[in-house]
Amino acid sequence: MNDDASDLIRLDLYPIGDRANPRRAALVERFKADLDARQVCVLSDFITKEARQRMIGDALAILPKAYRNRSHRTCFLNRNGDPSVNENHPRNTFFDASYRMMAYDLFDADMALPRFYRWPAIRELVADVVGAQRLFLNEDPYQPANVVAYGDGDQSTWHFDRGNDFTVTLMLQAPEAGGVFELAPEVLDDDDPDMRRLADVLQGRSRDVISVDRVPGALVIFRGDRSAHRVSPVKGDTLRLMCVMVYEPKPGVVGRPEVNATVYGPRTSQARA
């Protein structure tokens, strides 16, 4: 199997595989400043274009066994609501979502997205602009990297990536409108019970939103725990790819049956503890 990913990246703005390079140093302490600022950074142009493609091509080709997932939820995951709160509270205000999910397993394990998320170089940058001291693959069958499409209509919304202190997204390919990455930073308060400031981003009232340009072949770190994020609904017939991969503070790691069940489809219930 290999995990070397060189001839995938554009090493000629992103010298990753050197890190005593001067000039992946100061990448770093550029990104990690905007992660600080923002809670999001951008590293555009990341993959080669011929790469992009490729992954494209992989994941046109797997579609057809993509799990089709609709939801209706909070932006905290929940499908009931919380009668303990008024009907208006965060925890009472429901989304629609809905995308095609490819898991990890459905990928050959030398196709080009595989290899790029096992590439230490790629996992040990993510770890310096995160302020890890050391991050490990996933171990799931299923989580590790995966695709989602969405197609005309489709949108991922309002929602916390919570127990993970970082997500890192690679987008593939932009539809023809929509489909817009927006941000809202640390709107999670424990000082704000009443979660106003979150429900003033529910609500579309919030100036505290931010949008990230859907530009294929760049990289993205962002902190999702404490801060809401969505894409909006995608319009047209040119689906929307973007690959999620999750790295792990720890070896080892693997998904609960149930959650995989319910984000892949059923016939990853079964898997390896």
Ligand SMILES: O=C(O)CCC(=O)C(=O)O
Contents of the next structure:
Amino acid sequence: MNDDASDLIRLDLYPIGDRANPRRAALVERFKADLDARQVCVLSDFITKEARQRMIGDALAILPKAYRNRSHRTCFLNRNGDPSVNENHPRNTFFDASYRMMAYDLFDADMALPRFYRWPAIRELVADVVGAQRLFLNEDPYQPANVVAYGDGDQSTWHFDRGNDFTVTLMLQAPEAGGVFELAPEVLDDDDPDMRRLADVLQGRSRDVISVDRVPGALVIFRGDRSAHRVSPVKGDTLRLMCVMVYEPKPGVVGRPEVNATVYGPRTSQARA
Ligand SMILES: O=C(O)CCC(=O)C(=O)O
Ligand SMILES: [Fe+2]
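Now that you have shown the form predicted on its own, what about the form predicted in complex with the ligand?
And the full complex, kicking off with our chain again.
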């Protein structure tokens, strides 16, 4: 298996193959500072145009096998409300989500996207930016790198990436309109059981929400654990195609079949039963 993805990266802008390169160190410092200040950093023009076109072509070929995911949930991903708090509380505020999910096993191992995911220089860069000592590949058959397709009217719910210190995404194709990534940095406050700041975000009256420019070809790293975020409704016929990658703090991590079944469809729990 070929794990080299140097041909896919704009190495002229991001000399990440050489850990001793001082330009790499300067980039790491810049993105670290962005991540600390805003909970998100954007590495524009990270992949070449050819690489992006290849990744889009592969994703569109796989799309008929994607799992159509629809749900109606709170930002904590609960399906039921909480009668012990008032009706405007975040625990009682529901959102619709719909998109098509392409699991990792649908991609051939030698396609551009899995190669990108596996190239050690990428996870070394991510580790340096997020301040992790070392990062490892996720070893689940479905989770490591996914492409999520949002068509006209699709959106995600407001949510947190609970349990993940950071999330890595690569924007492949932007929609004609909508599909904006919105992030409310560190909106949870342990001292406020009413979650007023979060309620303002969910009700669309917060000034703390930032819209992150998701230009195709950009690698975006964000901390979604305590920062609510969503993809706003997509408009138009061009699909929003986003790759989401998972790197782990320890080797050998796999997902739980019952969780995979809700994300990737029932076929994934049957395959592992
Ligand atoms: O598609 C995006 O811009 C964000 C994806 C996201 O929230 C996630 O993967 O957790
Ligand atoms: Fe997320």
